[in-house]
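Only one chain is included here, represented as structure tokens and corresponding to the form predicted on its own.
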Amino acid sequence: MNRYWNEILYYLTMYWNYEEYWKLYVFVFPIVIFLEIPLYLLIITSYIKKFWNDVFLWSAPVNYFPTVSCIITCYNEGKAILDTIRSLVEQLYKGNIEILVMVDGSDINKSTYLAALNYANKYHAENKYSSRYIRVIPKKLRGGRVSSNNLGLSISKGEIIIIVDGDCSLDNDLVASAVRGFANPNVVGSSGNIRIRNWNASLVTKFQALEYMIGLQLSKTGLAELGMLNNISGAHGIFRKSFIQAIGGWKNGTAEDLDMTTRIKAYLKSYPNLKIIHTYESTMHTDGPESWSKLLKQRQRWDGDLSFLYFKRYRKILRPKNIGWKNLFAIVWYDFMFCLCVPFLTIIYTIWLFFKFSPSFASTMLILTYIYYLFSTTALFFLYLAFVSERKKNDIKFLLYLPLMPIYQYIMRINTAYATILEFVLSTHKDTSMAPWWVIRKTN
């Protein structure tokens, strides 16, 4: 054991002289130089540009207060649905808010339905002239999230649609922040900020909280500025109703959020003035899985859905003539290469190290790789903390968990590769809890 650690120390101290390191660079160089670092630099520079414009370029206050319809997709939340409804009732927004509580499978989900209905009746009895209107819609036959979204879209009265999960809570300026960007008539969709509410429940939820800050909030802000936003989350998405109706609403099946985003991008080639933005000030809070098993299963569904949509459902649509070179480049670079290929390269790299070199040298390479990812993650975290975070005093606490993030990221990459293989072999997108099996089986 002493010899093992002595060899590691030797390799670390002889870093610039040991010729075998250059063999490593041949393998690692393309991943880091051509994929990761340019992506990080683009995100950083685009966000700095946005920050500069927001701070130093004066713009007139937006006097835009359309009626907003908030569609809450519910299934088996029970009384927890009341937190979401209250969060919308208490919004600091000057316009009208229509709250549509879509209770999926109301016959078997009576606790959620009755809790929402009793609250709505009591609220309207006490607030007869309120600008907030709650409507509880029981769907006796469960049809899944997509059917709830489309039914809510068809009966909604608002100009702007906001989709939120039934088990979340919202900042009281969420609607005001979400609507602001739609004063530009060319904006047809926007993603919002999502934070992990139960971050203190376990180490796993702390990792997710950090991941959402850096990997979602910071990245989406930067990518949106470049017109390369990869996804409008189904847990918190904002849309212009007229546009969503014109393209036929949500498509049945799995990963309805990524599906919708991909379809919107297909219109950007023909209508280049249309825009998808990210509104980082519009914040909702949700609970993340508290155990490794639940988290890995959740991500297997997410990553498997990504493979299904891009390689199966929309493989013929992803062409420059359909979505334009810019969007195709963004999808290939970020979704294909960064999200799907890098996990496989990470596994191959690890196996190659231990088969090609001694255990001590392979371990040294992994230590250096860990140091690189610790440095890059820390740099991104401080950028997020300085320019994006709206809760700096709370978020600074996560600095303690940054040393463990490279290990978490490594585990999640292996899980992504596993999920991708499962999708190609078993079509796992058909095995989802987002809709009944008979709905999923009828989609393609």
Second form
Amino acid sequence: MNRYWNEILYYLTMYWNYEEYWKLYVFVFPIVIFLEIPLYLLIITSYIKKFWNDVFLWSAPVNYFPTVSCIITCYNEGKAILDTIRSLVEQLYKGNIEILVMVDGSDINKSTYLAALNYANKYHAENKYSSRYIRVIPKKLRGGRVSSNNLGLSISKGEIIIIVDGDCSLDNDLVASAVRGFANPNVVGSSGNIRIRNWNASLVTKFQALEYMIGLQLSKTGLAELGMLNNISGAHGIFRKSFIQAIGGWKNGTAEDLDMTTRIKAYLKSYPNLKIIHTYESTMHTDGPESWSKLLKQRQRWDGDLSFLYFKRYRKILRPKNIGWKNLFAIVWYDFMFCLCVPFLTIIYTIWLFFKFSPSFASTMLILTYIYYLFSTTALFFLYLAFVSERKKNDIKFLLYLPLMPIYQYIMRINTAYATILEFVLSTHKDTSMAPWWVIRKTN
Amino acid sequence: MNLVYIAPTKKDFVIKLLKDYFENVTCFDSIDDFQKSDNEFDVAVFSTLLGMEIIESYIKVARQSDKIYVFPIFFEEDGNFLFYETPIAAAKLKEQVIAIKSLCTEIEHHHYSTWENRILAYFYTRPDFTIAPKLDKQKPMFYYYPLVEQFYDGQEDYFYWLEDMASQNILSKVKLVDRIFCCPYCFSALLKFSDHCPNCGSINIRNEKFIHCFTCGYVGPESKFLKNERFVCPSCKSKLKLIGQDYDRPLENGVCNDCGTYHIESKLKIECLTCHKSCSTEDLSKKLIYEYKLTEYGRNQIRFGTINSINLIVNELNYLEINHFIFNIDWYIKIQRRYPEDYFSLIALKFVLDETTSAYDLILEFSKMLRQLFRTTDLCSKLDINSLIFFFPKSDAQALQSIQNKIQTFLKNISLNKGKFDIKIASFSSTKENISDKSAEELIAAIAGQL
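Same protein, the form predicted together with its partner chain this time rather than the form predicted on its own?
Every component of the complex follows; first up is the chain already shown.
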């Protein structure tokens, strides 16, 4: 055992001089060089651009306060739904907000329905001239998330639609900041920031909080800056109603949010002046899974959906003539390569290392990989803290957990690979809980 | 039967119609002419063309006079006859007058010098008549009884009298018309409500939403937190974004512009517009407005003249309703427990009257005697229609005995012309022992039992 550690130490300190090492390094890190580093560089450049714009370009104050309709899709949240409604009522937005509480399967989810209804009645009794209007819509038979969104879309009165999950809470400036981007009439959709509300619950939720900050918030801000936003999340999406109505609303099936984003991108090819953005200031808080097993299950579902969409549903749509070279490149590079291939490459690389080389050398390589990831994650974290974070005091606490982050990411990659295989073998996307079986069986 | 028809313009068909039923029909142009004439009439028909105000002022005079207070009066409008507001056929007119006349003869030998007696006699002659309240926003209670006001000439509240009659079972409550809040001092319902700062009493207050910062615990109105469309705590400068995690809304919602203090609930103050006294909501008294009707028991009492004979006595004594009377005694019992030398006495009297006795003169005599005995600090109340109870504070057994003796001497000296007249007496004098654990209600029940 002692010999094993001595060798690792030797490789780390003295092996630098060997030519063989550099060959190996180039061979081993194609992932890093071709996939990750350019992405990071891209994000950093976009931030420089953004910073430049924010500081040196004067922008007129926005006087745009349209009526906003917030569609809350809820199922069996019970009284937790009141957190969402209450945080929407609390918005510091000057315009009107219509709050549409879509209770899916209100016959079996009576407690959710009644809690929302009582709150709405009480609120309207106490505030007769409020600019917040709560409507509770019972959908007696369960129809799934897509049907809730589409029904909400058809009965809403607002110009802007905000899709919100039933079990989350919203910052009081969410609507104000979400709408600001839409003052530009060419903006048709926007994604928003999602935070983990229960980050204090366990180590798993702390990792997720960090992942949302760096992986989602930071990279989305960067990608959007380059016009390559990958997805407008279904948990928190902002859309222009007229546009969504024109393209026919949401389509049934898994990952309706990714589906919607891809379809919007297809339209952007035909109407190049339209655009989708990421509003990093509009923050929503949601609860992440608190145990490893639940987290892995959740990610298996997401990654399975992703591979289903790209390999099965959109195989024929993802052509440059449909969505444009830039977006195809972004999808292939970020979603396909980064999210789906890298996990396989990582596994293959690890196995290959241990087959080809001595355990001590393979371990050295892993340690180096770890150091690289620690460095890059830390750098991105500071970038996030400097430019994006709206709760700097709170976020700086996560610095403590950064050293463990590469290990978490490694586990998640293995999980992604597993989910992709599972999707190909079993078509697991049909196990979704987003819609009932009688709706899913009709979708492909 | 003599009928008088008073109308500024004569309608021949009305006169003809009336002549079909009545032997003599006299016509006048105005009420003045009618009042000047010396003839006696059995019934009057007023044309509404005279003007309701003029007619009503005449009716008021008539009802308050000793002679013609039960005089039947009908109205004529476009050839139709009205008994107050109910239409009545010309054929029924005569029947009605005859019925009233016959009822009048039953009670004409009684004395009716007070308005209470007159109105009761009026009800007696009009069976099936309900005393209904009318809504009038000018009146201090919002409601008034038009019929009672015709008889009553005073300025004070007559509602208590109706209550009194109902408690004596002379009148019955037919229907609850309304329930109104009124001033506890003058029973006026014209009240002004306003909310005040509970600290300084100023009316210059405003409602404001409050915010509680979780970071430092500062609580203040929303306006202090709002900066550039964001909530920033004025104390610790932290940004408040998420309700439930960064901040919350506590209960306070009022600010006083004068003294600057915060309050949860403002103080509601009520000012009476009639007596200008102010009170709080819990002090307000509730008045129930009923429709009344004469009971069968009341009819008998009126017929035999026994009603209100007791009222003659209590008219000039310190009369209290029985509830207030009990309250006062309870209060005095408490005083005696603390200052044992403060004795009090109670005397109850029951008048046993023969149905044929016209006790008016007798009771008038008796009340004169009682007035001499009575001190200004003594109180009196009614136990039932025939029984009175008197309360003599600071009077021990000796004083009680002397009062009793005087009453007995009075009873010995009077002589009755006809019928039977008797007064039963029960008394109670407090000592240290016998009030130790008794309430006023128990005491009064014990005395009433001895009668």
